[in-house]
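Consider the single chain below, provided in structure tokens and representing the form predicted alone.
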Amino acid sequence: MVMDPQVDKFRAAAEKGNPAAQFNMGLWYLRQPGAAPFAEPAVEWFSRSARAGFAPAQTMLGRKFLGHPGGERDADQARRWFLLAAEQSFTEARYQLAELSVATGATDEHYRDARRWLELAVSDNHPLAICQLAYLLDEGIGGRADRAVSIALYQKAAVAGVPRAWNQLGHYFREGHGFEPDIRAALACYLRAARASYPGAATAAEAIRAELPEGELDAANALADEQLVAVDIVPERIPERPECTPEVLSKDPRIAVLRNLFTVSECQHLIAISQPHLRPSMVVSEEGKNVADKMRTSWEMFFEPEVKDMLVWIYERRLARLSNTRPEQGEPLLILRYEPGQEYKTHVDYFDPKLPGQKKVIEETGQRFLTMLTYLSNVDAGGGTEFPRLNIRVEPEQGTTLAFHNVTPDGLPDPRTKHAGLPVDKGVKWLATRWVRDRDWTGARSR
């Protein structure tokens, strides 16, 4: 490995103990083209600095016992490293242990200890703490819901150029929520999330493009920043969550689509953490192997923990709440997104156990006896979900989940059960899968 002048200086004053020179060695040996994650050498001096008493060393170590590819995931260890450096007002730290309070547990006090966290986190204008605290004062999450405030944080998080608040205002401008309606000011919204890449806004800013007259457009654009955000928030204009509602649509076998479950923003951000993960799909070959397969054609991500936000954790204990089941019993959640033409042609969800391979996997692991489809985005044409056997047929339904039962209720695998993800014809649909086990789910990574 060659060393540069520049290097040499900072290895000098680390090996004299200077913690900040430490850090950024460590950060050096993460950043070398093909190094693995939290090599040897970076970890050793993150620890060198960390033991010493620097805080973003702290931070870093904490980061790394919160798992990786390949890592071990010790939560424990990640809050003492997390602690050591929130002591000295170290805003990542405090963001992080935000996070790992609702990772860990989901109970009232990790909820406000997950909010109190945010708290001290958004007083240093810590961007995704401002996002995150926004989210959890809309739905009430961690103490008393204060959808105003919410707004207004929003609002704060756009100042400081975050995409996903730009989308959420653009959304609320639309919708009159919290706003008087104001399609302009929807539309310069969208217009700054669409530049960064945020999911569905660009799509909806050229709905609205196509409603406007030329010179609103051109008002849209002179909209500046400072004009967005001082907009008053009138609290009366805050609707309610609209509620889910469940549909039946077979009682034997057992499917239902659950309407509302997943508020458009909250199926935007799956779409957005999830988008620099994503790889072609996997099937579960007769062998009880992952393989490619040309009936799958789409491409996937799954949440692992170390991948996971707190909105992940919570979505997951949504469906498990509304399902019956604990969290732990479901697979991580994944996502899947499929273009036009792509597909996952008829099959089933359930384990074979008169195919050894994939009978190991239900003696190890569990049967998948239960499925459930959120679908994150609408689709222009096609991409609907059928049960060709029960001449059953759902449309994809921004925030719908469709949820059906893959086992009779003596747990025998339920061939009627077969589907298939029907082609795309037009646009994209994205997709989030839960796989829910009839024990804990203790397998092996997914990859």
Second form
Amino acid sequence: MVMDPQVDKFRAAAEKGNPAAQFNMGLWYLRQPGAAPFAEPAVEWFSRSARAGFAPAQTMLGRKFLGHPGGERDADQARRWFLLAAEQSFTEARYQLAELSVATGATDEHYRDARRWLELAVSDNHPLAICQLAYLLDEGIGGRADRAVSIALYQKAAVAGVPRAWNQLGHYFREGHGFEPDIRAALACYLRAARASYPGAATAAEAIRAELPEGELDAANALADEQLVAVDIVPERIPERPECTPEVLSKDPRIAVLRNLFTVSECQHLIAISQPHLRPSMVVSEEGKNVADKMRTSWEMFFEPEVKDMLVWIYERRLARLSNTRPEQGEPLLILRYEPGQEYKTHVDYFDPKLPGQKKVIEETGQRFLTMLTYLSNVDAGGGTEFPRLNIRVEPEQGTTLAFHNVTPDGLPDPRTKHAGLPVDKGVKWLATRWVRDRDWTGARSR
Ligand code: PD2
Ligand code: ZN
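Requested next: the structure of the form predicted together with pyridine-2,4-dicarboxylic acid (PD2) (the form predicted alone having been shown above).
Now the full complex is given, and it begins with the chain already shown.
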């Protein structure tokens, strides 16, 4: 057995049945180098502690059932454990119940439930719960919108140290959204978000700094957290969200762009939560297998359910609603990152029934009949999406979705939809791809 003074202290108490010590034993196993997120001995200790009624262990066990590697996804079991912990007013369990509610369904009831759990977690100052509730209130999800209270919550989350909240306040001060425009305050907020490497914050700060008169920088640096979050909210200054206007680029095949479908903050949030999970991109081979290929040199990640937060579910449902499809038809959102020189060479998104491997994919999991690409960033140069046969090129624009049908109305592959992600020349391109199947997608992933 490994000798470790820290663990020896807990082991004896744990074996005698002390639930807190049992929980600490579980944590110790999780922290061992190379341990899986839910390594067996850790789960064993968490289970003992949870059965003895220890709320942190119950919450940990609930999380195991969210589908992390080492744990099967079982939402009912997860909810059961979270509820036990929530009965003891354990804040993290309340937050997890809110997330789970949105993950398991898209009815008003699910969203109201989420809002209720978030409100409870917010009363305990749970930083992420504050941010999620701010978002739901801004969007009017799960109840009526209250955009002034939403801003106040971002102020509260910023004080609690959430980089996303500082970034949001940066946007608000810059745009005069809910406040008088104040670029000094905007800079100070962006710098706080940038310190935590929040996506886009350093660039936003740099842009302001470049325009700021001499001496103003010192004034911005001198602003304290308390000053930045104590600014009165002016409800009359809260602008309407810009209209999302579909623009048809081609009727046959059907191709359209939807501008402003996502806000800058929504795009940044997707980048923030996907970034730690990126790996080299793959393509589907003629045999129907996922393989690395020089056709596609970007970085990517799929949103597995355990990585999604409620915002990702909401974004996916927005894309489904706009395309008149069921959310279940979509493959999980795929995030792509292209650096200079990286590209996705000309290809088609449909599976070709003439290729036996791909025919099997169609039979088993359905055809990719629709593609929805959302640009999560602007790109300094290059990185457009091109349909060479149709002479159409769309330049990346943050928050814009490009949607196109890959098959004809009677379901046959349409080779005119050949398209390419052109090489990025300067800057970085971030994209969210949603491939939509002609039937519910069952979880067998094909790229
Ligand atoms: O990055 C793009 O612009 C792009 C172009 C074509 C992405 C895809 N296809 C895709 O992900 O299918
Ligand atoms: Zn494509």
